[in-house]
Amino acid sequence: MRRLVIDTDAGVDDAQAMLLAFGHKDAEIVAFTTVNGNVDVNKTTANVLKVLDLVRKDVPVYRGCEKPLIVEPHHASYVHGEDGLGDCGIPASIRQPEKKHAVQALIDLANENPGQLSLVTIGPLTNLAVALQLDPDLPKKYADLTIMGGAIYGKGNTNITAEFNIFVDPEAARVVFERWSMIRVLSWETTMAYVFTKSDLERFFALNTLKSKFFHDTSQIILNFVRNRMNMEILFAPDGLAVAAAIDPSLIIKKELHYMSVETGGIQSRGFTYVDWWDSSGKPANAEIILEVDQKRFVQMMEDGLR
């Protein structure tokens, strides 16, 4: 039994990533905790209480930081719509948040359950590198870490070279990077490479369940996007990938195990997530980069996710 703390900005894919979290017979969704990041705050903590709605579980919800570490926020409501949901009409849910801060509670979780826990980060990584700061043990008391984030080729969706939850703060992430031993990583790069198809989307949409429906109605507006952007029938599945592979790591693959950091100078290396390729620096790897993953099982995890 995997035992999950989800830290999350909950857009459309991260809510995806929820109801393949809460399908899997062996994960344990023990809390969630908030960020700014694909819209504010305010809307990732409301959307993750619609979630909890639809699949009708009870787990506590954790508001956390409003803003990045220096800059101001940067949002995506252009791919997840304004309420970072699709703006298809979910309604709010009368679910409150827990009094509790995030970043507090991110602390509090590792020390009443240490080495249990397995934390899990789809968004910006602010609530992560506020926590360090207040407890630096923080990283013996997880069992892992497994973060959605990062160009590791400098094939950026943001700017040219950085990935959206890296870029949003990129201060942050690298507090992250420093204090963490090891990291597995689920970079930009590598879950474009494992996309749901159209094929897939037919199979998921034709479940005609709650989660189903949930899912396809969310969903449109990213497909338009993708759909205009880059004249393809499919859907990007970055967070899935990334629970999928916490929950499960064996479904991975192919990893390397190497050094890894972020920049935060320059105009268009700013978020920019390096990797020591050749171990050239001499610093021990603290990254775990998952390059190739099992499609087959990814996809059957998200459909059990939308039965």
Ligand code: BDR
Contents of the next structure:
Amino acid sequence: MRRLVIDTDAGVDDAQAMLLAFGHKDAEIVAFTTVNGNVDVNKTTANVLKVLDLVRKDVPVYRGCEKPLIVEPHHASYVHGEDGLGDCGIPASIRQPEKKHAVQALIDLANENPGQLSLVTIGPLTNLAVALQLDPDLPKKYADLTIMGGAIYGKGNTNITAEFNIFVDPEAARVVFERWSMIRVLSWETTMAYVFTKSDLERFFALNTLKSKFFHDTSQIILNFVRNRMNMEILFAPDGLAVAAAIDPSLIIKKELHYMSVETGGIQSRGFTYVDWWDSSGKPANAEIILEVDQKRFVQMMEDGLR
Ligand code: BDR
Ligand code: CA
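Mind sharing the form predicted together with the named molecule? What's above is the form predicted alone.
Complete assembly follows, chain above in first position.
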């Protein structure tokens, strides 16, 4: 049984990743922490509560940082909708988040369950960077850390070189990469290679469950975006893949261990996650960079989550 804490800026693909996790027999979700990202933190928190309504689970949700460490928020409503869930009318929940701040929760959960929890971040790294400031020993207290973030070859999706989660708060990302001893990284380029195809989507939609209807309705905005921009009928699922790899690392087929960190200067280089591919810096590897996964099993995990 993998016990997870998920830090999220939910987000259409974040919500789908939550469904995948809830549908997995070997995953227990201990808590959600929320952060500014795709939309503001009040909306990302509200969205996690909406998904809990859908799956009828009581998992504590801790509201986190509303701004990046230094810069102003940069949102992605053009992809996720104004509400962050595709503007398809998912009703608000009457559930409330916990009173405790997400940063304090990340620290307390680790102290209460030393070495037992897997942390997965599928949004900007602001909460985790602040938690590391308060408790530099945090990396020793989590079993592992998986991040959806970074563009390992510089093929970004926000400025030219940066992936969104890193771009939104590059300083926070740098703190995390420089202080966490080993991070499993699901980069934008890797996750782009494992999308849901048209036939996967048709199968998901045909399940005809409340969860598959939610998946269908929230996805339309991104499907339109991809159709218009790329003339393709596919759905990106970066956060789902990160959560899947955290739950079941045997999904990973190919990985490399290297030193990796974050460029915070420049305009097009701000938020670029550089990788020491040739290990020439002499710095110890801090990243397990995932390069290939078992696509069939990933799609099956998503389908299980929609049943
Ligand atoms: C990441 O950015 C967000 O828009 C998605 O939810 C995902 O976490 C992909 O770059
Ligand atoms: Ca996300």
